[in-house]
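Below sits a lone chain in C-alpha cells, taken as the form predicted on its own.
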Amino acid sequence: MNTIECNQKCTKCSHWKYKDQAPRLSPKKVVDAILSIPSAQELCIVGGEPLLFKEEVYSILEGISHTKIRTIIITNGVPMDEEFIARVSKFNIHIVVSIDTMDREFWRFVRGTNSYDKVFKNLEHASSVLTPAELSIQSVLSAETQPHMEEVAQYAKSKNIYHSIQDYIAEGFEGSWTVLPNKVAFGPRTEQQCYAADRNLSIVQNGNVYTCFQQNWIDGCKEPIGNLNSLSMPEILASYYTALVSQKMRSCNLPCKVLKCNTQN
C-alpha cells in the first residue's frame, strides 16, 4: 500500500480525506524486501491510488524484473494513461481498474467526480495493448452497486477483460455503502481459518509492515510485526511477535473474510 491518498471521492471509503504523514519508503527497501523473500509468487501494489506516485512503481518494477512474480496494480483508472501503459507493459504485471458502474450519473455518486470519460478512455486504450491476462475489471458488490453489476459483467465481456466482484466490507474504510446481508465465506479446506497466515505480507507507505492489511482488527496484534526503515525483512519474519501474530491469524475469523486474499478459492 504505497500512500493512502487518492484523486477520486469514492463514497465506498474516506482514504482519499487523509495524506500520507511520514517520509515516502524508498523503492529499494520494498525491492530488497521483496527479494529477500525466495518463495515470493505475487507482489500487489495499492492504495489509495498507487498510481500517484508512478516513478516508485516503475522502479519497484525494474527492481524485480528479472524474477517470476508477477506484480497486480490496483487502480482507479484516472492515471492510467498511455504512457503508463506504455512503461509497465514490458513487465510481468496484471492491472485492475475499479469499475462499479456504467452510468455517468451513478457513477459521479460512486467516484464523487465527473472521471468517467477519462477512465473509460484510458481502459479502452489499456485493452488495446494488454493481453487478457494482464488486464482485468473489478467491481465492488454492496445494495448500491448491485443493480449495476450485469452491465460492468457485459461490458468487460465485450473487451474480452476478466471482471471479478469484490464484497464490500465497512471495517476499516469508512464508507456510506451498504453490506449485503447474509454473505457467506468459504474458507480453507483445513481447520485454518485464515489461508493469509503465513502466506499474506502487507507493507505500507511509512516502512511498517503487517501480517495482512486487517492485522490490527486481532486482538494483541496491533502493533506492526515491524518497519522495514529499521529492520530487514528476513528480520522482521524471524521475530516471536512475527509467529504470535501468524498464529492468532490461523484461527481468526473476523468480518475481512469476505474478501478474497484469505481463502483459497
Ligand SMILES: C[S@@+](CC[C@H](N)C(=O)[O-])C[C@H]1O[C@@H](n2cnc3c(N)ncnc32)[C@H](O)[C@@H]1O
Given for the second form:
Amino acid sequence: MNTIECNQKCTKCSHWKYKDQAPRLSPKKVVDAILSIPSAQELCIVGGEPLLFKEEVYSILEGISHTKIRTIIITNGVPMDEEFIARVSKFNIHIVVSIDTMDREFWRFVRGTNSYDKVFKNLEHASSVLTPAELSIQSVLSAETQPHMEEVAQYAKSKNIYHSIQDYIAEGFEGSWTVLPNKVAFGPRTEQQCYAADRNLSIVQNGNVYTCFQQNWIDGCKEPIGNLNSLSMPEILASYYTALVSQKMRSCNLPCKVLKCNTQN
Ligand SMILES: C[S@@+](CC[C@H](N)C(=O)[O-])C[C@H]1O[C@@H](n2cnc3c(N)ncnc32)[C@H](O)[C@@H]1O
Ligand code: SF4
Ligand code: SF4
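Having seen the form predicted on its own, the form predicted together with the named molecule:
The next block holds the full complex; its first chain is the one shown before.
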C-alpha cells in the first residue's frame, strides 16, 4: 500500500481524507524486501491511489522484472493514461480497474468527482493494448451498487475483460454505503483459516510491515511485525512476534476475510 492519498472522493472509502504521515519508503527497499522472499509469487500495488507515484511503480517493476512474480496494480483508472500503459505493458502485470457503475450520474455519487469520461477513455485504451490476462474490472457490491452490477458485467463482457465483485465492507474503509444481507462473494468457510494466513505480507507507505492489511484488528496484534527502514524482511519474518501473529491468523474470522486480497481467487 504505497499511499493512503487519493485523487477521488469516493463514498465507499475514506482514504482520500488522509495524508501520508511519513517520508516515502524507497522503491529499492521495497524491491529488496520482495527479492528476499524466494517463494514470493504475487505483488499487489494498491493505495489510496497507487498511480499517484508512477515513477516508483516503474522502479519496483524494473527491480523485480527478472523474477516470476506477477504484479497486480489496483487503480481507480484516472491516472492510467496511455504512457502508463505503454511503460507497464512490457512487465508481468495485471491491472485491476475499479468500476462500480456505468451510469454517469450515479458515478458522481460513487466517486465524488466527474471522472467518468477520463476513466472510460483510459480503460478503452488499456483494453485495446493489454491482453485479457493483463486487465480486469472490479466492482464493489452494496445495496447502492447492486442495481448497477449487471450493466458493468455486460460492459466487461463486451470488452472481453474479466469482471470480479468484492463485497462492500464497512470496517476499515469508513464508507457510507450499505452492506447487503445476502452477499454474493463468499470467503472461506468459518472452520477454514483465512487465506491470508501464512501467505500475505503487507508493506505500507511508512515502511511498516504487517501480515494482512487488517492485522491490527486481530486481538494482541496491533503493532506491525517490523519496519523496513530499520530491519530487513528476513529479520522481520524471523521474530517471535511474527510467528505469534501468523498463529492467530490461522483461526481469525473477521469481515476482511472476504476481500479479494485475502481469498483464494
Ligand atoms: C481502496 S482501493 C485502492 C485502489 C484504487 N484507489 C481503487 O479505487 O481501485 C482498492 C479496492 O478496494 C475497493 N474498495 C473501496 N472501498 C471498499 C469497501 N468499503 N469495501 C470493499 N471494497 C472497497 C475499491 O473499489 C478497489 O477495488
Ligand atoms: S476506493 Fe480507491 S479511488 Fe476511491 S477513495 Fe478509496 S482509494 Fe480512492
Ligand atoms: S480475517 Fe482479516 S484480519 Fe483476520 S487474518 Fe484474514 S485478513 Fe487478516
